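Read the single chain below, which is given as structure tokens and is the form predicted alone.
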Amino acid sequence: MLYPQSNSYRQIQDLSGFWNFRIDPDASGAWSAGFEGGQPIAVPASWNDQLNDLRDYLGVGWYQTTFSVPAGWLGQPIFIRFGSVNYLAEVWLNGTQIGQHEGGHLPFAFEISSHVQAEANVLVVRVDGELAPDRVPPGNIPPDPKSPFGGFLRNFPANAFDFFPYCGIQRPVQVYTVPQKAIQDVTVTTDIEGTTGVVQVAVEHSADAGQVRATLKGFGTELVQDLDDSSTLRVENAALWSPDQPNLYDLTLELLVGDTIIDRYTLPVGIRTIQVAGDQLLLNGEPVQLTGFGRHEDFPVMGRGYVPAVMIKDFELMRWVGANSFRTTHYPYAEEMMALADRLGFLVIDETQAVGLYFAEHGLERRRELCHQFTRELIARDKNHPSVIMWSLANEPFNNDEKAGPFFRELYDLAKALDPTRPVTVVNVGMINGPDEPTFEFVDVLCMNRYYGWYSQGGNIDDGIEVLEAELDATHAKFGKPIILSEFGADTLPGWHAEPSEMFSEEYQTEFLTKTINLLNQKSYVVGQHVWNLCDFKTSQAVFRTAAMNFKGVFTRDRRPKMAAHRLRELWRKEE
């Protein structure tokens, strides 16, 4: 799915702003043609923190706006695109249903050419945010002997994951045009042969269109080449993409009929390779060590809404600390975040929204279908980003079930068929599966979330380090694959201090992270260390979540540093 862009052949109109909104608690509304009343709401943003009494409302909400398009657009293919609607979206334009989509965090688009008019178009979106066991991620899981969510871990709202289940239209909504004969998709893969960059370009376009011409420019190079459906561009003395030098070439594709250009699309290209060799992760043929974070799209009032300034701030905080990477925990981040990672040189483990999966039969087949859908959609969206170095199929699934291994083997094979160029992982959690994780047999990199010294060995960091070291060594001895400690951390109340250190104090978090990182630095097979979390974030209410917050951030929710942030800067920052 190509991100919309504006040029001489394509135009975009952003529908961000104040829409009209009303809730539908009994799901009985029939307002597809529009509705009266309601109240203003900002789009994009979650609805939960904008309006009084809606914090825990996860039912049905209706959005409505009106828009016009330039008269010159009529007669062209016109689409409407949603960056993310959580969870289930049904869309009507001028009273006609134009489509629906299940699942937040990934984009979807519908052609509206035959339904749009120049003035006063009425756009209505019905959003269902209910938590349900047959959705991904699941929620409101019924009591089950194989699920821990039937007992003391109940929270409110009853999600199966440790972040707040924000709802609504959470990323930009765009109306855009493409030419009658258009470039429809582009796939770019890169390789390196000596000092030559090899750029493979595959283009899909209208069946009856003509030739595609490619121009690759940058760093003193300008290559112009007519393409077949799949062609190779060879860049001598290529400027490679890496965190130290995130070099990006501009690839411009033009669709021609005869000598006439009828469409143009431009995307940045980073020439780099990523591969697993034994127990090492190689970037451009050299071992790479990942330092960074898990992070949430979470900010006061906006919830999980799209906030460009917060994206910039988070990148600045990560660079200040000395991080070179992050994982999109526990859902795909906004496309704009990925584009910034390309420009700024961050390495990204790109994760689907399959968090909290369990394998009871109730709803299992639907969860399987959705996981396949989301894997296809994620790879289609992010396949051309040089920053994306790995696909993560799920976070912390409850894989202590015989159905889990085959379930994820299907997903692994799907991801490899769609993109054979990147490693694939599933993120394991110790308190459920430990080293007996069934996916470790076939995934390329072992991602392990471990909290020894916090959820176990609480208050005794040294004992936790001993347990962690023993498990890391045993896991490596068994599988011989690179390991990333993809989560480790300790809840820390800002401003709470203790000497000697004790749990929830800033001193304890600092000691915990320091000792864990010192251990990881001794293990050559550990190729990544991702602290949980960059910033404090909102959760459901539970006895184990003070103030309905997860306080494992090294920065506060409003992006102020704790002691641990300064310590990480000492541990990670390269000499300048």
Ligand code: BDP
Second form
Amino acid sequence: MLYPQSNSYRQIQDLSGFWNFRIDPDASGAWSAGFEGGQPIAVPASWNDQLNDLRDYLGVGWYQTTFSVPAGWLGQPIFIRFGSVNYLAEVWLNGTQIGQHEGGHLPFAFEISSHVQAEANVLVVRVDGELAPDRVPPGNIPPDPKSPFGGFLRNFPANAFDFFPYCGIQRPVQVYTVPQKAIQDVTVTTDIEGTTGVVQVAVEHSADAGQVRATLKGFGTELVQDLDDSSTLRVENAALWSPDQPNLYDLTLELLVGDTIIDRYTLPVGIRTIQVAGDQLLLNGEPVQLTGFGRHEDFPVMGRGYVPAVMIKDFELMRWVGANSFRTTHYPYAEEMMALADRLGFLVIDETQAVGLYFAEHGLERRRELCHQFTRELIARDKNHPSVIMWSLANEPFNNDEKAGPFFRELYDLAKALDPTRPVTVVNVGMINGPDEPTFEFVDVLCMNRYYGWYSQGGNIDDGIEVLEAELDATHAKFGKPIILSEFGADTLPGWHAEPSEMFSEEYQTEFLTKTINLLNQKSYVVGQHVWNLCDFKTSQAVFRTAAMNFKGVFTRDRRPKMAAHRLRELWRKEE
Ligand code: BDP
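Since we've got the form predicted alone here, give me the form predicted in complex with the ligand too.
Every chain and every other molecule in the complex is listed next, the one we just looked at coming first.
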């Protein structure tokens, strides 16, 4: 799926701004042709923290705006594209339903050419944000009186994951044109042979549209090639892409009829390889060590809304501590963030929104279908980013069920069929299966979330480190695959101090992270260390979540460093 682009063949109009909004608590609204009144609301942004009484409202909300298009657009193919609507979106233009999409965090587009007029187009979007067991991620799972967390310790709202279930139109909405005959999709894969970069380009375009000419430009090279002759571009003395040198070439594709160019699309290309070899992860043939974080798209007032300045800030914070990577915990991040990771040189484990999956029959088939849909959509969206080095199919599924292994084997095979070039993982948590995790048999890299010294061995970091070391060694001995400690951390109240250190103090977090990192540095098979979390973030209310916050950030929610951030900087930052 191509990100919209503006050039002399394609134009974009951004619909960000103040829309009208109405809630529909009993889901009886019939406002597809438009509604009167409503309240102003900002798009993109979550609705929850904008309007006073909607903080915990997860039902149906209707959005409406009007827009015009330049007269010159009419007669061309016109599309509308939503970066993310959480959770279920139904869209009407001038009273006609033009499509619907299930699932937040991934883009979708509908062609609107035959419904759009020059002026006063009425766009209506019905958003259903309800948590349900047959949605992904799931929520409102029937309480289990035998489990304290399903019973008397149940959180509110009752999500099956640890972040606030923000809803609404959370990323940009764009209307855009493409030419009548157009480039529809591009897939780029890269390889390295000696000092030569091998760039494979596959283009999908409208039928009978002539030929495609590719121009690859950068670092003193300019290769021009007709893709009907060969879809492989060979770049002598290639400037490879890596975190230290995020070298990007510009690949421009032109669709030609005879000598006339009828469409053009340009995308950045980073020439790099990523492979698993034994218990190592190799970037451009060399072992690579990931240092970095899990993170959240989370900021006061915006909720999970698109905030470009916060993205830049988070890259700055990560760079400041010496991180070279992150995982898109626990849903695909905005595609603009992935483009920045390409430019700024960050390695990304790209995760779908499959968090909190469980295998009870109720809703299972639907959850399975959604996981397949989201894996397809994620790979289609992000396949061309050099920064993306791994797909994560899920975070912490409740895999202590015999259905879990086959469920993920199928999903793994799907991801590998769609993209044979990248390793695939399923992120696992210790308390569910430990080293008996069924997905460890077939995934390429073992991603382990472990909290020894916090949820168990609480208050006793050294005991936790011992348990962790024993489990890492046993897991490595059993599977011989590279391991990433994909989460470790401790809730920390900023400004709370204790000597000797104790839980929730800045000293405890600092000691916990230091001792864990020192252990990981001794294990050659550990190829990554991702601290949980970059910043404090909002979650549901629960007795174990003070102030409805998860305080495991090494930065506060407003991006100020805790003591541990300074320590990480000493541990991770390379000498300059
Ligand atoms: C991990 C989850 C993460 C939580 C974290 C925690 O993957 O979403 O926020 O625990 O409890 O197990 O802080």
